[in-house]
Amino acid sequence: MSVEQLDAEKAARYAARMARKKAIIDKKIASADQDTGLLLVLTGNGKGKSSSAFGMVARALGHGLNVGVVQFIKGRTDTGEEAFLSKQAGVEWHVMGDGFTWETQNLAQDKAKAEAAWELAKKMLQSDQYDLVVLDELTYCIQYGFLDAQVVRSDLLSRPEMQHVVVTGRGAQPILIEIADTVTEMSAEKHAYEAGIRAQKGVEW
């Protein structure tokens, strides 16, 4: 068999395989027929959650959504996406935090300021104002129990039928897992920072 015939038949193989696969595609496709609001947990060690959220108000805007971010325990107003997104039409954005728990070391202080977190995050998941909504790093205010973890699962599940929800942070809680739409661990192969690399402008924050 010549080369070019050889060529031709694996050609063809790969049609007829990429053919199957679009058939099985396009089945499920046609089988998600269902519009409703989401709720996705983006959790794991990996670098990428907050960013991956934000990617999704970017995405949102583009759209003609209207976006209302709540950030529980970052205090940085310094950081790109809010010094960018936060200026743009259709963006309610809140930094609530005073930063990492280990930089406060005061119990009461960081109960405090989730809670007061919480009750801007609930007024957005009453609303129908708003198409997404992100709350960033709330999975550590259930982890060291800053905020009833009952309690923002019944306000998640009490949001408008059509309102989006992202919600960001290491060691997601099984009570979120369970009630979320689509789920994202991201792991950690490697990071600069174990090479000594400090945070970099535009790529940390």
Second form
Protein chains: 2
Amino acid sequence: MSVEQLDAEKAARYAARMARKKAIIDKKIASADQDTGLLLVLTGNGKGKSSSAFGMVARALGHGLNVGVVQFIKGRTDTGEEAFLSKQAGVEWHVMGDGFTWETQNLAQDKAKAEAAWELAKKMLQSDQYDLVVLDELTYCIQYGFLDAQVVRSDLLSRPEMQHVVVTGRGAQPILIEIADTVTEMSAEKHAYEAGIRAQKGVEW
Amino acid sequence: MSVEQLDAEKAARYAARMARKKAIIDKKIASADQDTGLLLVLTGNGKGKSSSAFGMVARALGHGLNVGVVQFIKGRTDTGEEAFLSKQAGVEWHVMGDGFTWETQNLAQDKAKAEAAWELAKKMLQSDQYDLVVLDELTYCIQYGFLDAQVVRSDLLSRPEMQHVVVTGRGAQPILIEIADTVTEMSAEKHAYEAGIRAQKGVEW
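For comparison with the form predicted alone, please write out the form predicted together with a further copy of the same chain.
Expanding to the full complex; the earlier chain stays at the top.
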């Protein structure tokens, strides 16, 4: 066969493969036709949980939706996400933590902070004024017993039907995974931190 | 023991546990003291790859950094991320695809599109005017042979020292993983799509 014939054959095979793929995907798309508020859980040890939640905030703002964000653990207020997103129209942003719990070492204080944060989250979950609610680093509050998992579950399930919620944090509890629509486990195959590189602004904060 | 004694003991155990944790983490932080431009690869079948990249765009903007985005596959121009982020000062945004390859079924056309997209990406990778460059869905262009992996590798490695790059897409090639600083594998533990729920605006696009 000539080079031209080989190229033509390659292009034909490509077209056929993609046509088969299209048939499968079109069928899948046709069968996924419902709209509903999603509960997304982003968990695992890898980088990307909170940043993915903030990417969804950007997406939501692009569609003119209203967003509420509660950061349960984070205490610092110099993050890029807060500086940029919290000032946007349609965004309500609360940094409720004191930093990670190993910084405070005070159980009663950490629990009180988490409970105050949940009160704010609960108000959002009870209002149809928020199209997307981000509960950043919530899982740690359950892990350390600051919040009752059953209460969290119940408040999440009682939210408006079309409201999307994103929960982030390592070690998401089975009780959260069970009621979630979409769960992503993010595994760190490699992390710059392990090579002695500190958290970079614009990437990690 | 009285309830008060039990509570006091619990709080003391908590404080001790967190103090041990703090010592370990402080040591890790002290040893991670380098600054450098990172190459991040976000891969896997789970939801969160592109949204995490866009969350980093938001973070970068919060620190006053300049951002370049090239979307290699995506052809639609009604996404929330583009509507919101592309109009921000400091952002250059290019939607270069024709949609997923199974829609076009035309090898020569898809390859030409990918090459044009890489030309734009390369200009960003050669300029210190971009602090963060997002190459969204790049992996598919290598997978289908539209782009030469060695050329991609070489252009990525030649970029300015402090420039961060985020590559997204399923099935990231070993040649990318090898040169990356941070690699997250995102696995779909659950996906709303499988339950018949279509892509929701503000979440998936």
